[in-house]
Structures are given as structure tokens and as C-alpha cells.
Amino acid sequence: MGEVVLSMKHITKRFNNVVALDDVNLELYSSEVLCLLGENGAGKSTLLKILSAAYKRDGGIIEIDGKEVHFKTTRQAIESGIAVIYQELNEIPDLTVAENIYLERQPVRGPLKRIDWQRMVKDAEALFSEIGIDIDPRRRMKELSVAEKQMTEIAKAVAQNIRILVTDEPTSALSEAEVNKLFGVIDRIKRMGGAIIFISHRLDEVMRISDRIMVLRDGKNVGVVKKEETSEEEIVTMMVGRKLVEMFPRRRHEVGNMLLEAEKLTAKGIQDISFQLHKGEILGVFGLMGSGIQKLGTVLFGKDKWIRGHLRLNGKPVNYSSPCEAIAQGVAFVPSERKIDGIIACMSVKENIVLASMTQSKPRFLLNHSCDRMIAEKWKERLRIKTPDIRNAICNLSGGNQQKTVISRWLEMNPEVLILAEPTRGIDVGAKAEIYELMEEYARSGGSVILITSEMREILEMSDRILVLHDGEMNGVLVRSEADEEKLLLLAMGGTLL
């Protein structure tokens, strides 16, 4: 590590009677990644929109290089060189890649500074191939998939000035093979001096890439320790103030009779799926980018109609249309983009929790508030999920706290078949072990889930049986007693079990 870049000094932060910081000390050295770790809610973000200037801080300093800072607007941040990348990204879905790139920074020629339409498209082409990025830059935004669209904002940042790159879950989206390239342009970026401050959920990342890590617990520091002299353990145990026994449940009951059964499944990204999911089975699900294994939840939930094949529930032909058709008959779905299809932002918590149920059962008049009241205060205990009034705007909640929202609405409903896609996604450690243990009393209670996810031991640890898919086809089902990494991996690479 070399100098002291960045110091931010007894950081206060209030929301009316809300404290989100509370005396918070941060230093970032040059040549360093800091990992600043903490549960959903304990202040990552805010930290991070006060030091970009995004929120004014009611108390405390930040220097760069000694020198105290007032920023006043996000410009005069990302001026002075600090890049910060949100876990919420913000880009312009109209515009081209290039365009988001250079927003607001485009080249331009003659005398009358026309933009330079030609220039831009080759800078980012170049760009590109520098950090290792295969993405056409004349392409629009709303045309790229999530795992795109963060290495997309992750070249804007490179393509600044940088000295200091702030980074909020910036690997969620990203394939094992997308993170590499991430973690390689971090490493070029440390090597040349620059300081990164990097927020995962993922403690094997944090291992990899961190020279130390910083804890926050309720919008208090609890502690900097350098990386070689901790272990996953201890630093779960400062995130959430004790000692989890286990992060997976064991399982220990029997699975029952079939529930549904799906035959040559063929959509637009999936063709020829055929599965059985018996009552209190979890289904894991796993696929590579581009697999088909998010397309599979859609059209098991209505969102996406199937063009051919058969889907049977309880021995009887289902052909829903829509998600309400689906609810209908049992099926339940948390999707894995929460901003887009999961939270409805303008409404409360409570409001959130209640609306499958809500909207399945009674006309608003006649609704038992008192009830709903009850229903999202519990979910609120069961979950923890931090907000200091279930009659919050959700919109005002952490990331994974929203997500805690959504999982808790479907499982009030109790339905026969609960989809989750990629649902620790953005969930700390604590409330990974609690989901878990919720998903295991669901489905030893009769229930059945489909576990679709991206993350490999989750799926290892909490599925009876993997349904594995490559290129939008199956290619191979494994049950737990004999599925690995190696086997997942090389099924979902296209590859044959010897």
C-alpha cells in the first residue's frame, strides 16, 4: 500500500429519525482494494452517496490526498477522480454503448465542435479490447443483458481519470468468466496506484481480491482487518454480531409424491425441457450465462408463453397465459431483477408484502388492514428486514432488503410451487443463512421449490436434484449424492458425463 488517498472522518448520516451513520472513519490507500463489507442496511451505499456527493453528509470530513473536500454536485467528484458504480445502474436504455460512455465527455472536431460520431465508436472499440470486453459499441443500451450493461458502466469508469474507483456489487450479473476480467482490470488499476473500495456479498470474492477489509454493523465501523490475517468466519461473525452455526440447513426429509411435471417445454431460449418436481423437493437449476435457466422461470411463471410441449400440476394439463393465471393454480415466482419485475417503488413495505395476497382474495373495500399490518410486521421479524416503519416507501430500502420484501410476499401466500430466481442475490451472509433455512421449512412442510441460480455451492448445498442446461437445451440432471463443481461446470460448458 502506499499513501493515504482518501480519509473520510466521523461521517454522520440521518433520515428524519433514522441515524445511517453514526461517527464512520474510512482510509483508502493508493495501490490497495478495501472491502467494505456489512449487512444489508448498514450503511455500504450511503457511505459511498455521500462520498460522490450524491448525499450531503450532516457531519464529518473527507479528505483526498490531505486536503479537505466540499463537493457539492457528483461532477465535481468525478472530477477530482473518484468513479463510484452503483449496484442500481444508471444508464440511458435510448442511447448507444459508446454514447453512455462518453455521455456528457463526447469527442468532437472542427470548429463548430461537432461530435465526432466516427471517434467515439473506435475509442470505445478500443477500450474494449483493452480491458477485454465483447461488446459492440454502436449498440443500444436496452438491447444489452444485465451482465453487459455492468461491464458497460464499468468501461465509462476506466475511461476516466481515475484515482479512486468505488465499486457496489459490481460483480451480481457477472459470469465466473466475467469476473476474472473485472478482477484483471481492478488489478491493472491498483498496479498503476489507483485505490478501489469494493462491496461484495460474495466473502470468496472479498477473499481474492481485498489487501484489507472494513465492516460496518448498523452505521457503525466494527473494524479493519487485513485479509491474510482473518478468515471467512470471523468476518461474518463482525458483520452480524455473532456466530452463525451453519449457513446451510441440513435436510433430512423425504421428498413425496410428483407435484408437476413439464414435457419438451420449447419458448423463445429454451426448447425440449422436460423435469418432474415432487412435493417437498427444491429443483436446483444452473446454466451459464446465455443458457436459457432465467428464460425457463419466466415461462414456468406465464411471463413468457411456450410454443410447444406440456406442463401438468397436480396430474392435471395447465396452459396459463399470465402470471395472475399462474398464481392462480399455485405457482409463485421471486424474479432475479427486483428493480424491474419484483418491488412496485411507489408503494410501502407492507403494501409490497401484502399485494399477491391482497389482490388473490378481496376487493379493497373490503380488506382487513389491521390484518395486512400484522402479515407485513412478522415478515418484517422473520426476514430482518431493516426499515424503521413497515409504511416506508420500499424505493427507500437497501438493495437486498427489497429483495427480503419480495421473497417474504410469495411466501406469505404459501403456494405449491415457489420459483426463486437468483435469490440471495445482493443478500449479506446473515440473511443468505436465513433464506436458506426458510426455503428448507418450505419445502419440509410439503411445499416445492425451483432454485434457479447462478451460484454454484448454493445450488450444491440446497438442491435434492440439478437440472442442468446448456445453450437453452438439457444436458444432464444430477442428484446430490453425486453432483460437484466439476460435473455442474462441465454440463453447463456443453460437455458429456463419462
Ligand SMILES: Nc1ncnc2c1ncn2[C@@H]1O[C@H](COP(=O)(O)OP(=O)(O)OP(=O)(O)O)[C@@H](O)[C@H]1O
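Since the model is a prediction, treat every value here as computed from it, not as a measurement. In this text, rigid core is short for the largest set of C-alphas that superpose within 1.5 Å between two forms. Numbering follows the first chain given and starts at 1. What changes on going to the form predicted together with the ligand:
- Once you line up the core between the two forms, the Cα of D389 stays within less than 2 Å of where it was.
- After superposing the rigid core, the Cα of D116 is displaced by 2 Å or more between the two forms.
- Taking 2 Å as the criterion, N314 does not count as shifted between the two forms: its C-alpha moves by less than this amount when the rigid core is aligned.
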Given for the second form:
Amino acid sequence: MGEVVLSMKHITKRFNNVVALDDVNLELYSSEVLCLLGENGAGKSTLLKILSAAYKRDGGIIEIDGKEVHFKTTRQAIESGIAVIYQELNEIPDLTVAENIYLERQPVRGPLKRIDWQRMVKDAEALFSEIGIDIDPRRRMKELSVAEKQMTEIAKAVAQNIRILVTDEPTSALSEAEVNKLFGVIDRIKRMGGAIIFISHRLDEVMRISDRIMVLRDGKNVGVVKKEETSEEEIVTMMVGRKLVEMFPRRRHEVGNMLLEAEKLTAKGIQDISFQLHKGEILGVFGLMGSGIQKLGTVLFGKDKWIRGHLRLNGKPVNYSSPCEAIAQGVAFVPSERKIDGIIACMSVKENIVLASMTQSKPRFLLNHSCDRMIAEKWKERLRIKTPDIRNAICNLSGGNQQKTVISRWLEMNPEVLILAEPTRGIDVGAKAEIYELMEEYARSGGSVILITSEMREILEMSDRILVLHDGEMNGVLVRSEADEEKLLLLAMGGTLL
Amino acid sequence: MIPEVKLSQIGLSIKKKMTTELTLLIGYFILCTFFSFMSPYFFSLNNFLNIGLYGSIVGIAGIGMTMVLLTGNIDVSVGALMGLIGVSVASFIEMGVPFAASIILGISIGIACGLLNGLIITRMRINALIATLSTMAIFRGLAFVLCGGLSKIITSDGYRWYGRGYILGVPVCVWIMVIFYGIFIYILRNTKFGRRVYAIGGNSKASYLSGVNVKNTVISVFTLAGLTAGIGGILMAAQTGSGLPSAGQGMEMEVIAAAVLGGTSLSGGKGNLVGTLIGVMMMATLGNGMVLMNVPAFYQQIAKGVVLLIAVFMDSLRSRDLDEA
Ligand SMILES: Nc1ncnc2c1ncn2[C@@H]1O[C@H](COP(=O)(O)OP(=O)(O)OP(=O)(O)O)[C@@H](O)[C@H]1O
Ligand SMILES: [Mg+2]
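Got the form predicted alone; any chance of the form predicted together with the ligand too?
All chains and molecules follow, beginning with the one already shown.
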């Protein structure tokens, strides 16, 4: 750890009547990784957006190398060496990786200042090898995975001589292996003397990568601790302000009759998937990226068509070709890409919650405004959705609270089969526990859940049985009692159990 | 220095509290005050009824257009459709069809053409601008074919009453407009259909995944746009007392402009009919006031363009506020 490169003092920020940040202080040293932790809506993203001048602060001072700065635009922030990488990346999909990195700063040659394409690619390659990234800079941006895009974004920051790198939940959409790669890159930047602010809701990652941990709660500083001097437990207590008794509430209970049966289901990306789902059962679906687990979810929900195979619900064959029909049969689906597939940004929290159940509710054609309000208030309370008013636009909520809103949309439908794709992505520990509790409660009352997730701990703790997919095909089913991380990974990578 | 800062802060807090409609109403009030000072004829009940009469056609077509825009689509065929329907109705009446039946036939043509637009866009998956640009040419061409390029005088007094008649001292056109706005404001606010229109414009993918039948909703919206454009065309023919094949030329732009002026976002999901109605009235008042002030026609065009620019600029200011705060 070196000297202080950045200090933010007494930062305050209000949105109308919501106080998002209240007298927050932050110090960042060179060659360190500072993790910012806090519940959904604690103000983490807001603090970073103030740093990058995306938001105007209402009060406080920002100093870089001891000198006060006043950024008016994000561009000025970049020029003074601060890069913020948001979860929603802003890349230009049809340009190559190299072009994206050197946008507006292309190397030129000759009197006409033509772009020197060859040098651009060479520079990019050199840059990548310096920080340990393995991507061909000639590929188009849109061909890259989320992780690769993220690393390109980081490389771009390094190319701009960035000394302070800020990443807001970069890992929430990444697989284990990709997280490892990303951490490798972060580590190199740190050794090169850079300072990094890192946000994540995954505590194990935080414990791995961080040097110091700073906790925010309700827009206020709770404290800063060195990693060596703390434990996961202590951090959680700091975050939620109370002791979290149990994370995973799963208790044994009998499963009922068979509800859903898939027989040799085949679609583009998945082959011959067969399984049975019983009432009151939580069926986990696990697989690495590209294994087709997400596809299975969208096929079961009627978004993608299956070409061969059968699906039976309550013993009767079903064949729906759109989500609309699937919903009518009692199937619900919480998509993994919240921003793209989940929320309707300009609509209110209330309207977002009642959107799916609206199709079935009475009266048939008219809205029942008072009933809608009651439903929304009910879920706001049960899932502790943090917003002063359910009439607020959902885009003003923090990421985790948006997710809770999307989940309530489907729980309100009271479905027979609830398909959850990465339901706790970007959700804080407290809310995670609440969502697990809800799943458990829902299963105990006879509902069936298909849990599609790449988070191992979650799937091991929550599911009765786990279906493992590899390369679009089934590669084994594990019963809860015999499942462990090793077996899961082995099957997911295409191996066989002895 | 210091008072300047305070002033801008006050401005900011006022801006935050003001809704789109309130801003518009204040703008409208200023406009009226200005014209009242500039022309002695402006501020009278009669003149306002005139403005209403002039604005009613754009107003009625604006209902369908607003809904189309709310879903994130656009319909540039409404002007041509108005022309086609005016000529059709005039032909029906000429052939001896009773005027009431002619009106019903005319409205049916509007609905059918709107449905056609909707089907082309959803079933053939063609971008709405391109699709309606094509049907615009088709509708306009049909109008010319139907009457051989000449205008048809409508002699039926019963029919012309819709364009020129009064009930309780208020033009029939204005009554019709008011009734339609009442119905559709209710539909957009209180029906599931209305909610779906907004949802699709906000995020059509997420709406689809939440069980909204996106295609059917978009088809319905275009059909309604055909309906309202049809009624607009019928009233236009009734006002002029003739079926002109070139009638309604450029009307689509006026309708879109009024909706945008009223706060409807071109990218969908934001806006409402009250705003459109105020937008329509503003445009109509501007035209009327300038005529009373004897502003030459060319300058009127320029003024309308400038007002629209200001409106769109204010809209971009508002959405910028949302992005930042
Ligand atoms: N544009 C906005 N308008 C109004 N309120 C906002 C806006 N952005 C954030 N807020 C509010 O400020 C608070 C802090 O939000 P922020 O996004 O910083 O949370 P966060 O700590 O990043 O949460 P998460 O872990 O869920 O991403 C929340 O209560 C949120 O509702
Ligand atoms: Mg956040």
C-alpha cells in the first residue's frame, strides 16, 4: 500500500427527498484494492457516479493526490486518471476490439494522418500481454463474452494511463473461471501501482481480492477494515446492522406428485433433456457458461421453440409457443438479464409488479388501480424493496431492488412452476437470504421451482436434485445428499462419476 | 455572483416540480397573452371556437398517432389516408349512397388500412417508418386513381353539417374531438390495453416475456390510428365540402409534431393524450394568431418549425434530467 491517491470527504447526495449519501468519506491508496460493500440501495453506485462526475454532488470535496478537483464531465475525470467501468458496458459492437480500445486516440501515420491499423492491432496485443489478457484484438466487440468485454474495457482504461480503476459489480455475470482471469488482471494493475475500487455482493470474492473493505449502510459510512483483521461474519453484520442467523433456510419436506415432465427435449443449443419435477420440489440446473442451462429456461417458458421431445404438465402434454401461453399454463420465468429482459425502465415499481399477473386478473379489460396499489405495497413490504413510493420509476431504484421487483412480478402470479434464472445476481446478502426463504416457503406450500444458476453454493444448498448440463446435453443428476462442489464441477466439465 | 447562483437553484427546483403538461399550459397561456396584445380580434369566444375547429382534425388523428408513438412505432401514412378517405366518401355520396352509410364505409376503410399497416409491420417484421412510408404512397396513389385526379364536390348538406354545423354554439368537429379524447384518455389510463401500450414502448422484450401479446397490441394500435385518421379525413372533407385527392398532404408531420410538442417521446413509453391535446391547441393557436397578425405564410412555416424545435429541446432537457438526477 502506498500513499493516498484519492480522497472523498463529506460527500452528500440527495435525489428529491431520498438521501442517497450522507457525509460519506473514502480514502484510496495506490497499489491497493478497496472493496465497497453494502446492501442494495446503500449508495455504492451513487458514490462512484459522483466520483466520475456522472452525478453532481450536493456537498463534499474530492481530492486527487491531495489537490481538490472539480470535474464537470466524465471526460475530465478520465483525463485525470479515473476510469469507471459500469455493469452496463458501453462498447461499440460492430468495431473491433482494438478500435474500441483506441477510439478517438487511434495511432496515425503520414502527412494525411491516416489511421495506422497495423500499429493499432500491435499496440493492443502488447497491452493485452502486459496485463495478461488473451483476446484477439481483431475480433469484433459483439462476438465477445461479457467477461471478455469487461477485460477489454479494463485494457482500455490501462491504455489511457488510468491510475484509479473503479469497477461496479464486474463479476455478477461472470463464471468462476472468468472471475479468476479478471482477478489476475486486477492483480497486475495493482502491482503496476494502480488503485482499484471494486464492488461485489459475493463475499468470497471480496475476501480474496481486497486489501481493505469499506462498508456503507443507508448512505452512511459504517467503517473500514483491513481484510486480515476481519471475517465474513463481521462484514455481514456491518452491512445489515444485525446478525444474520441463517443464509440458507432449506429444510427437508416431502415432495408431492409429479407436476412437470420433460422427455428428450431438444432445441437449438440443448439435446435430449429429460427430467421430472414434483410438487414442492426445487430442481437445480447447473452448468458452465455455454452449457445450455439458460436455453433450457427459455425453452421451458415458451420463448424458444423445441424441435423434438415432449413436455407434460400435470400429466397432460403441453405445447406452448409463446411466453403468453406458458403463463396461462401457470409457468413463470425470472430472466437472468434484468436490464434487457426484466424491467420496463420508465414505468413505476407498481406497474412493473402487476405486469404479468395483469393478464389473468379480474376484471378482464380494466385495471383495478386500488388493487394494484395493494399488491405493490404488499411486495414492497415482504421483499423490503427500498423505494419511498411505489409510483417511482423503477430505473431510479438500485440494481438489487430492481431485481426484487421483477421477482415479485412473478410471485404475484402464483405460478405452478417457477423458473428462476440467476435470481440473486446483484443482490445483497440480506436480500439473498430473504429470496431463499421465499423459495423455501413457496416450495413448502406445494409450488415447484426450477433454479438455473451458476452459483454453486446456492444450488447445493437450495435444490433437492441437481441436473447438470454439459455442452447442451445432460451429464448426470445429483441428489441433494450426495452432491458436492467437486462432483458438480466434474459433471459440468463433461466428466463421469466413478 | 451570489444572487446568480441562487436564481439558478430556484429555477432548478421549479423545473423539477413542473410536469410536462403544466409547462405546456404555461407556454400556451403566454402565447395567448401575446396574441391578445398583438391583435384585437384574437381574444374572443368566436375566435377560440375557430381555433378548435381548425385543430380538431389534427387533434383526432393525434389520438391514434400518440398511441402508435407510445409503442415506439411511427405512422406516416395518416395524411395520405385522410386524402383517400375524403375522396372515397365523396365518391360514395356521388354514387347515391346515403351519407350516413358513406361515413360508416369511410371509417371502415380507415380501420382496414390501419389494420393493413399493423399486419405488415408485425407479420412481415418491417420497420414501421418504412412500412408506413410505402403505404403512404399507396394510399395517396389510390386516392388519385379513385377520382381520376380531380376533386369531387360534396353536395350533401347532411354530410357537410359534420364539418360546418354547430351544437349549442360549439362546432360539431370540436364535440367529436372532445368525446374521442374523453374515451381514449380513459382507455389509456384505465384499461389493460392502455398499460400494455406503455409497457411495449418502455421495453418490448421484457413485455413479451411478461406475457404481453406484443404483436396483437401493435396491430390494435395501428388499427386505431387508421380509425382516428379516417374520422379526421371524413371531417376534413366535410369542412371543405369536397373530396380532394391531395387533401391531408403533410398532415402526418403536423400530427406527429403536435404529439411530440405535447411531450410524447419518439422512442416510446412516455407521453399522454392530455399533452397531445394541448400540443394540438398550441399549434392551432399559433397558426390562427399569425393569420390574425397578417404574418406572411412562409414566415408562419418558419415559426411553427421553431416552436417544434423548442418543444423537442425541452423534451431532451427533461430526459437529460432523468438520466442525471
Ligand atoms: N436516479 C435516481 N433517482 C432517484 N433515486 C435514486 C437514483 N439513483 C439512485 N437512487 C437511490 O439512491 C439510493 C442508492 O442507490 P445506489 O444505486 O447507489 O445503490 P447501490 O448501493 O449501488 O445498490 P445495489 O447494490 O443494489 O446496486 C437508492 O435508495 C436509490 O433508490
Ligand atoms: Mg449499484
